[in-house]
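The chain below stands alone and is given as structure tokens, in the form predicted alone.
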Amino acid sequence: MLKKLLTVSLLILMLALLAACGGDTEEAAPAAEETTAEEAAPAETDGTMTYVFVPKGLGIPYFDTANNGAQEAAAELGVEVTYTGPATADATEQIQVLNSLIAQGVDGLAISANDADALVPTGRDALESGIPVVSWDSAIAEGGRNAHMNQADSEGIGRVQIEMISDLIGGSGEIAILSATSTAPNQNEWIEFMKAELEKPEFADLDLVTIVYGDDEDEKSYNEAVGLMRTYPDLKGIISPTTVGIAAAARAVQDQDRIGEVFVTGLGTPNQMREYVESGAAPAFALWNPADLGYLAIYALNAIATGEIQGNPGDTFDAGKLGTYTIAEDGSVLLGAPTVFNIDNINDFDF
């Protein structure tokens, strides 16, 4: 009898020291939960703001000259800006790396667009993603962006292309636009206006002959040029509308030995188109600070990324250098008036 009452008690032992081991395993479970989750916790950031800064194509001096006035407004907001795009002025390309960086999840994206209506479903998947987009330059449409940063009135880009061309050729003959792509946003509405400008009586005798488009590549802008001079021998000027095909059509006509013969105007930066300007191939072009255009699109994107606007039509923000700005009712910001380059004052610039 009392070997059956410690075998009982035994048992009753044993079940005891089993449960209580069983609760003790449970309770360490969720201990080594949390050490789990710790261990995966992401990295801590500084809270840098970084945004990227995307033209229409990679080694052209003009964006360059863009992206030294985004570092600058950069360097003064405490953010940071990656400079990247496509390797040429193409709008799938551009499309692909956009795809990249949204998928990254950087903080703002400011876009020279290659294709006005291309870019739209990705600048709106940006957007729905919490980045914000603007773009300058070269506008995407709207719906693609919070607000676009333009260089100057687009009718007065138009203008002023005209009336240079019609100076340097003494108010008569055949002239043609070498443009960049026949999909740039900003070269057609440019070319638009010149067509209106046309129309004036005062520019009657001015006989736009056809348009050409370089791709914004030397090469084919360069071949174009020589093209249009063979093409129409009475040529007497080229209008290029970008900054890389007035460069290439001054050189072939000094290449051509045309100097006096063909004059070519448009739109470039002062320190590629200063030999031109001393040879008489371009006597006179027009343009806007490409840094200027640069430094305004990183600080109105910072407005809208930090809250400061929401990038609304009326949003008033600070443009550090520049001063104040208000977002236009058409979402665009004006950056100012072109301004006009010759032999009188191209060495008063460097850019």
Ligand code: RAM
Contents of the next structure:
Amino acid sequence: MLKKLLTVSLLILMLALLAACGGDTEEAAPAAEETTAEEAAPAETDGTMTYVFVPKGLGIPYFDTANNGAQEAAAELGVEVTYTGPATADATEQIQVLNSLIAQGVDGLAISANDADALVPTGRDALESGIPVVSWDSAIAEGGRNAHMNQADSEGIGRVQIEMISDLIGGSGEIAILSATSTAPNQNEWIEFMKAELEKPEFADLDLVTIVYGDDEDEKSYNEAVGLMRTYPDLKGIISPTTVGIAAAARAVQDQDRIGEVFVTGLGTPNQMREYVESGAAPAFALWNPADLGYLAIYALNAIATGEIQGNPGDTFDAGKLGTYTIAEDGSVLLGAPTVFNIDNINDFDF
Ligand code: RAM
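Okay, that's the form predicted alone, but what's the structure of the form predicted together with the ligand?
Okay, now the whole complex, with that chain kicking things off.
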């Protein structure tokens, strides 16, 4: 009997041991969860600020160059900057991208806006979630961002384009503007200043016949430029205040064999325009350095995100190799003056 009892006890003990082993296996799951949690912890607490640099649209060399500057600033500041945006220069699409970034809880947004007012509620959502916002290149209206990085004085950008076209066409004749999208805050502001410039007596013989929009898409801009030359056979000049439009317009003038009859100017990048400066389709154009603008935007965003400044008018911040900047009364920060490029200096630039 005792022997039988011992055997049964032994059996129970063995079963208990087996069960205990099984339990260990089952307990492996929570242990794995802990590991996951431990792995996630450094990402949340290692203190690396993650900002997002958002262009009007992806695939535009101007914005790629701006992003190079943003990455340079990120390396100097020890922060992370990711580059993402809408596939085309479209405000609705850009708002969708931004909503998803706000939901992810990024540490800051630097945006080139496709629409000044349409982006205000989105920018406000970000600010209310504790995400600082700076716009650069193309401004979000006040209320939707902390500060705006302005590439150059807008009046000066308008003026230089009228001066260039006047010089190129000998001071008189029909001109047209080929812009980006009809809602683009930066182009629309520059166009207003161009119109004001045209009111001046020295430009009385320049006749602005129309404004068309290529939406910052190469093919659409090219077709619009061809259309301008067909609709206005006496057209002497096209001003395109967009890097996409000016390159497409110059190509169209070349393809249509109109070099020397129709002159293109506006805002372009030296690398995209070199060929047309040399051919005479676009002998002169202007721009600032987009990489410097991206660099400045990340320095400003980081100064706000780290609490170094509040982002208010009068606040001063350090922008690395560019020096010290101050936020103006209207919330903007001015990068500097634009450069005029022509056959004499174009080969000094590589962007
Ligand atoms: C295009 C974009 C950008 C503008 C430049 C000049 O690349 O429209 O916003 O600043 O042109």
